[in-house]
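The chain below stands alone and is given in structure tokens; this is the form predicted alone.
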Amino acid sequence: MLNKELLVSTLAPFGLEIDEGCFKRLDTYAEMLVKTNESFNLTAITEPDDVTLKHFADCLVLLKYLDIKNGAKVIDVGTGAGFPGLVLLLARPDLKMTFLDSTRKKLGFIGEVLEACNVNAELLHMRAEEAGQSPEYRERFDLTTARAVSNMTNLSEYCLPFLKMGGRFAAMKSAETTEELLQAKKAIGLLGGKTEKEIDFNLTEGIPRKIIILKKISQTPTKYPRPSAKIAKNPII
């Protein structure tokens, strides 16, 4: 399913390599993704080269820009079909990963992939704003990830509450998000974060991408995250 040569050549300029065991796990995931997608919509991207580039290589590039310690606690918010969290976990099975999504069927798919690859993780069927207020999950994680979920203002409210002090939130975005980040500046500060890095790169020619990394520098006020209706109706501006 995955184009191994394309994956290797795309990752090489970023100084990233994957061993045979990692590739087999990722390839199993890709095959299950496309097969499951025939009966349950998980992704609009199904062609092997597109899946290789736009899903798998794209997520793996996070490992270039994030120094993730061994055994780090990571939560992938709004994980959907498992991007980027499941790709990261299959490349780094040492991670203590939590997959958060409000759709049980998507978590069921992730569970099937984990079983097929003999990798363990927590599947959390909750809304992000509920989990972010739960003592079990609030300010418990070293890293929060999210990909194509919402704008940075609302994403920050959903994702920053999960982080321990000094933890990081990595938002995977398209290239055109500079204005979005400026608009989110107040929210990021209010929620206890600061923008640490904005990384612009070309995944390959014609595919510009951006990773925004926020660092947790103070506790998130207890009123946040608010219910999703309030977040949507009255964003922090």
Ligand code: SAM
Contents of the next structure:
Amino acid sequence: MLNKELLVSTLAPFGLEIDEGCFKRLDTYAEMLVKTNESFNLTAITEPDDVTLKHFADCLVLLKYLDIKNGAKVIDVGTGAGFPGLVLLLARPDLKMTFLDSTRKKLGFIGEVLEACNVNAELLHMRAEEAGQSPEYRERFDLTTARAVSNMTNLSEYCLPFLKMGGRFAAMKSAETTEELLQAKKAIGLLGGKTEKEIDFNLTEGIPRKIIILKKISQTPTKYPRPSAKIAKNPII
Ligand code: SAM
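Since we've got the form predicted alone here, give me the form predicted together with this ligand too.
Below, the chain from earlier opens the complete complex, with every other chain and molecule after it.
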């Protein structure tokens, strides 16, 4: 399913290599994604080269910009069909990954891929706003990831509460998000975060991407995250 040559040549400029075992796990995931997508909508991207680039290479590139320690606790917020969390986990099975999504069926799909690839992780069927207020999940993680879930202001409210002090939140964005980040400045500070890096790059020619990395520098006030209706009605601006 995956175009191996394309994956290898896209990752090479980032100094990333994948071994045969990793490629096999990713390929199993890609096959299951496209097959399951025939009966349950998981992705609009189904052409092998597009899947290779826009899902798999896109998520693997995070490994260049994040130094994730061995056995780190990671939560992928709004993971959907598993992006970026499942790609990261299949490349780095040492990670302690939690997949969070409000749609149970998508988590069911991730569970099937985990079983097929013989890898363990936690599946968490909750809204981020609820999980962030639960002592079991609040300030427990080294890293939060999110791709295509919400704007930076609301994402910061969803994601920063999960982090331990010193932990990081990596938001994967398309290129045009400078304005969005400016608007989120107040929310990031209020929620205990600081913008550490903004990385702009081309995944390949014509596919610009941005990764925003926030660091947790102080505790998130207990009133955050607020219930979803409040976040929608009164974003922190
Ligand atoms: N991250 C995946 C990707 O890049 O392909 C999925 C993106 S999809 C557009 C957004 C996902 O976030 C959906 O699966 C949705 O159910 C989930 N989601 C949105 N808001 C959420 C929330 N507040 N708590 C948990 N999941 C949420």
